[in-house]
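So this first bit is one chain, no partners, the form predicted alone, shown in structure tokens.
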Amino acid sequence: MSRIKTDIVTDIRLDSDKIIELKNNNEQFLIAKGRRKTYHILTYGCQMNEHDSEKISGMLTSIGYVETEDEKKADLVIFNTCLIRENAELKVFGKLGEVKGLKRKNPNLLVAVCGCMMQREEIREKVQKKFSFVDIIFGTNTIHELPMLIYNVEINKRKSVDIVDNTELIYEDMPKMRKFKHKALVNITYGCNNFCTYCVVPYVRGREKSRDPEDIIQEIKLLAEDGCKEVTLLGQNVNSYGNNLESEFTFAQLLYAVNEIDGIERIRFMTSHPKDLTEDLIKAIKECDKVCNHLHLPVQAGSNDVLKRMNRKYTKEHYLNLVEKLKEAVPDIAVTTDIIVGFPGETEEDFSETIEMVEKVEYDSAFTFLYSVREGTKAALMEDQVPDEVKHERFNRLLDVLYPIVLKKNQDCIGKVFPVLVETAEDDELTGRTEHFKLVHFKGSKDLIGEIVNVKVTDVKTFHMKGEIKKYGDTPLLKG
């Protein structure tokens, strides 16, 4: 296998003459304002704009920035944008209107859009055309230069747009504001080489490349001293970790590694590829006792022809083998996926083997998408579309399936005690996740924010559970 360097950048530029100008005239802001600029983000998408979004508000905070809930307040709007599927599209454009009456009314307010939506010109182009109010357009590849972009509008008051195709740099070191305390996430790889004939991601996020293992087992550790107690370490195929590094370095290993980091307690990771899920990852799901029992892998549709149309290189009894065997190594563990209905030329016997595909796995849960077009990509150029009736009608009848599945597998919950991550609270409920990432509401204090309590489950719904916290001396069920 041939294998290509990273070139991996340190310098973001936040100490340059023109960003020590702009964090100066923030300073200057404050003195008259008696406050400080402030920032709103709104995400979609998927977990990797997240851990963006983070970045971007590492950078913000950096220059002097800080955030704020009611975008209403906010000095700086950013739109990190998400191309993956059609609604999220347009629910940007439909927020993008709303906003335009937001600047009607304070000309100073500063309006960004980034993400993968901007990675294609003739999208960047409707949104300089028909939202001609946006300040800033940034791409996946540049978050990094956003101070620069924001000093280009506030100082030399010109309009900035930075977008890069592809490239294999890596920036390394960048401020990043976390969520969440207790828990993080970690890019161990950017972009993808799979192109699947639905998916726009090679397109807009580049070629796949891999960080450095040392890079990533530093940034953990930190994050662990920290308080961190759980990482998802995150990639678009996380499983081809390693094949552009220099020097053999395997995504089991670098489970491994992780799972001997002091202070992080769960590791998670996503998203698995089927076609390079491994015989040693199984192995190191089964031994690190920190992964949790939890393996997300996308399958997309149970019938071999639609596989190949996809281009997703496996089969459906490879898929089914591969689970088996997970099965058989980890009997505790909680699959999920993805599957999409109604890709062009789906059948009713295509689409019947998603249905047998689902009753043979029974999968704990599943994100269910009806297929939508992605200009770009060579699924929108195929014939036999199927019609927007069958797929909705395909799409009911996947549901009436899965989700008694769905709810049989969490009613095996009931009565048993699982150790739960608290995350969030409102009022005196907490809300957290057990290790095979099933959602759990119970009573308690706030002050158990970030701790992982026990919880014995008492009702359960198809998409959450209820329970209530035991004693400390009460036996979890632990991973086997």
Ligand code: 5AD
Contents of the next structure:
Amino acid sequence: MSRIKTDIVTDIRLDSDKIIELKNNNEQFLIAKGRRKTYHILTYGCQMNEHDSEKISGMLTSIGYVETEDEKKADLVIFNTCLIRENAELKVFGKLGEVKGLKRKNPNLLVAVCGCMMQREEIREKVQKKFSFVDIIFGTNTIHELPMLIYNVEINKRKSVDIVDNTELIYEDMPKMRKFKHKALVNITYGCNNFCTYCVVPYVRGREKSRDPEDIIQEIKLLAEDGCKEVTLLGQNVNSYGNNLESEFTFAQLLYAVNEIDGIERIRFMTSHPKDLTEDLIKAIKECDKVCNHLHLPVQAGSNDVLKRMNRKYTKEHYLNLVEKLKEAVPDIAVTTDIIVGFPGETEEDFSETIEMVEKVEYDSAFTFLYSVREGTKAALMEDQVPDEVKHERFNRLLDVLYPIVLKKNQDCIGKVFPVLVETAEDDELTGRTEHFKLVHFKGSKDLIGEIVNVKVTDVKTFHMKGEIKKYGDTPLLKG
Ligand code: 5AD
Ligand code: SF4
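To test you: the structure above is the form predicted alone. What is the structure of the form predicted together with ligand 5AD?
Next comes the full complex, this chain leading.
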């Protein structure tokens, strides 16, 4: 059994006297009004936030709330915020303005703001000043305190703020309300130690901590028993998983262990940092039959000069070499990436190296971002910030190169049959993903949601493919 230095907390204190009083209050509300109190969560940002929202839902369900799709009907509206780029921040402020109107109409409405934005003191102060109707503020490290914060507002009639900047604690056993039965997000690390110079995450999510492998495996076994077929292992840098564990346990070892769990059919993970992608991990991706043939490997930029100033700790040669090794090991692997355009000091020459990178790797898809200045990061202080119009012009040029490549990769799929995990249905149109993370639409019964079916691709666009279900007996594409 491995032990970790990080402290694990399993007592989420849902049975303290105060929380029991709060639960009783909520039961009284049900008797008086004939309905349970409702909540609505607005989630911004990445999968880490999506998963935190599942934990928030779990905490609220355990004290007697139910979810509503309609924020106008909610008794509690929660903003789970993101700080990664300015756009995400502006969206939250815009929406808070709208919710102010709801609060005016219904003074009993509770409004809570949490997530990455709330980890920054100056933004918390701005929210408290400009949106003084907000009742509860909590951070990424205090989700487990939400029932107590609601207690303070409802019973003690006090606005509540609870933020912990950086913590060594990992809260296991937090109740979770999963959005999907057939697929689940599973945290493996929290926080980040990399300090890429453009990125605010290490400042708001704190230092990297790995969960105990046994806790992860136990969680996934329970998920599998509950009918879950696909897990996505989550961390800011999954490849450095295990660095703070007392006994050695690497990410590659974790993949082998998860691969053994009955009932799980697909394993995904994100995000991989190229500096920590080891030969062992490439071997694990090849050898573990349940690990999907897809790797999201953010490159961020193609120029060594820019990569150095981004503090990415790899060169373009190293990155290209990794991709080559991956494709050698798993020939039909889909590679996707993140790219930032207009990092401070990016010259036309630097940018052309990013374009070259896209052409060489032939990405299956990419998230492309305009560099956004984030206060408190090193890059925010760098001279030679790239003017907006230059950023936009380069961004468009990048898409002009990227999209035809993505389309061509999809065209290569025409006529081939892929196993697809069916995720959603609208009328008789089903949507699912291939192992390569490509979105496919096809006709079929909604009873197939959660099933893996063989789909022949008949037509493709840049962002999705169309297909038809193949009957029993057709051979799916196997891992290369
Ligand atoms: N500006 C633009 N993009 C950013 N990202 C992170 N910080 C910034 C920023 N300041 C992008 C990176 C990262 C992804 C999650 O968001 O590409 O991989
Ligand atoms: Fe941000 Fe870099 Fe950490 Fe990713 S690895 S969260 S980009 S600092």
